[in-house]
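Single chain ahead, written as structure tokens, the form predicted alone.
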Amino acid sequence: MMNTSIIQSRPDFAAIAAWIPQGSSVLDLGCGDGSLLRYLRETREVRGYGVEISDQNIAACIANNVNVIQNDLDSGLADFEDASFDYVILSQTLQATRHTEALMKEIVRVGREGIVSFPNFGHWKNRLQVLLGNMPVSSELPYQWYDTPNVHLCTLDDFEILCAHLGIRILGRHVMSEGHDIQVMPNLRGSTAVYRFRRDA
């Protein structure tokens, strides 16, 4: 079984599977080293894959036993068909995109459902080392600004405005701060989010 730790560092993990049924297909977009899509498989028995350009991380797929193909998620997903996977998740990747808009429309095509997590850049500890005269750093947001490879950070209302405009409807949302659950005041109160979501009809 997985080492809890990784589950424990990982919190939006579990966020996650409690949305995807037993058996279901899931296509991992950024899947680093393969953690979710193992426990994925542990936890609700899925098939599929994971995406991820690293070198080293795909060795470290390999050793996981997580299907994996090697290709650049900026370059789009043109190698898979329309709803393909049950899901199509993106995990604490978004941030890391250049081109956002452009990948959330393959989400939700080659998915019948998206998955997607990432640090809320409108955290209030974020906040406060913005109005004290610098770039956040912490657990979620853990790079200098000039290492970050961060280059779309966003708030939950960033996401959610773009989910309209793409016309992109959000059918569950789970926030998180240290692994609680926040239902007040999620986008000062949260650092982390989880989003569900499916074109709309």
Second form
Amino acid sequence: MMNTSIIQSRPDFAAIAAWIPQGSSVLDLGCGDGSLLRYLRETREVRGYGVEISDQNIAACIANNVNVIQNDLDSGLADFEDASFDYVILSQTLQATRHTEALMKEIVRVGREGIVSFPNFGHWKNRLQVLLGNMPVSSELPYQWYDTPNVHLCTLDDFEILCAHLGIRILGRHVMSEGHDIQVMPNLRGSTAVYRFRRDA
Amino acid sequence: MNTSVGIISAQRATFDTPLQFKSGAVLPRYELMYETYGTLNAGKSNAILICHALSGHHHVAGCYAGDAKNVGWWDNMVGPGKPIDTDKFFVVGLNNLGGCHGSTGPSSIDPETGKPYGASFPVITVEDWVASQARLADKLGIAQFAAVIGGSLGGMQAMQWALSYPERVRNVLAIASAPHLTAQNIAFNDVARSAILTDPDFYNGDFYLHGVVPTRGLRLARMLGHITYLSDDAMADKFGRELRHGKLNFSYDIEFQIESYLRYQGDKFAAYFDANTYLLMTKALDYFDPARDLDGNLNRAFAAAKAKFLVVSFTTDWRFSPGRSREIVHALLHNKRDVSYAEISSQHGHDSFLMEDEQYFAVMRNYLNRIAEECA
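Here we have the form predicted alone; I need the corresponding form predicted in complex with its partner chain.
Entire complex below, previous chain first.
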């Protein structure tokens, strides 16, 4: 069925979903066609909204019976009130945001917790490609340097430094590569990371 | 594939129970003109109400026998296989109370005096309209609409449905609308009304008895309105600085194409629209403000709503700008209501809501398909 295929096609979705309890309220930033929200609604009775900028995705979310608000994440989350969601999710979108630092602050303002997944630029394959003289291209980073929407790529270490700088406490981390969990040397061996965090009280 | 509802005919409903308006005025009896398309299902769960905007009426789709050119005002949206699919939904369009297309309005004969109501027709509000529409729904056996849909002033009625009758509407589609008019918007309406009110042929609203029509005022009102419904870019694209006769004539006659177009639109409108109805419609627009009695707090106003909402705006609409739609969305989010919001990139200003556009129609179609599934 659709449910399992979504999780298989996007391993970070499984990690995100595992952190979200039944009946939570969720705001999914850059929600694409609404697959994750639909999955969360169907499996966990999650109430939620997506935020998207693309016309095509807006129409797709509506077809998926997912609430979606058309907005540019880089203009902030002014439509959303403080602590109005249990979780604010940003999956595979962080690296494409322009005002990344401001958005991280917005995530912990609007959500009691934030969940962010992104491709690890520190993955050894990326490092190797740079060492060999080229910008990395991989399944996680499928673009050429000249057509990539990714303007703020980072490593796990970089992300954790930003969190510390913003007074954000990391509550959980899930690092993966090719569908397997990575425990040892994650900043080198992980291709995708998912973090759960909240504002330090 | 045939995508028109085809030949249809208008119907008339008569109401003998007095209707008290928000102003306190009472209308002892009244009639509403309406049309329906499609079939009401056995569970009566597939009805959609279309609310019209300032100059609209009950003729939403299709055409009349022997008058193929008189196509409904939203025929591109409503019909078999269209976004508001008459193969799936039972669609109701009506002419609002106070209108000039057959429903009781200022130009109708007041049975008590035998003369047109004229100036004595009460000033009407969006709430009053919705109350009268609910009675029409009763008459048609519709306890709950699958959706109430409207653009502009029609969107205000759709929203008001969710506030006045939260149990009677499952979905509200508010398109190119606003939670209330801004001062600038009221100002435009006031200029339009002034044009009518100061026309010597207006006779304080009782021009019918003098056998004249305040054409000049109505025409100016429409010209002004029309400017505000288009975007600067759309007007520039369509007319630019093009001259009608290719050269300057150093006169006050029509020289630029835009002047010609506006005057044509003004004349066309003044030939069929009622001046008193125009005044009423603009007043209803000005008065609409569900937050008014709640310290201006729109969040509190929308607490009453239970329906799911689709809010749609158009990027170049400066009369009902995207920012105004966002205020509606914000209030719905505050109340944790189901809401989707689409901001359509369109060149055509406020008029965009009446035009065919791929993204706009995709959003409408997908949303309505979902409603249709819930009706089944």
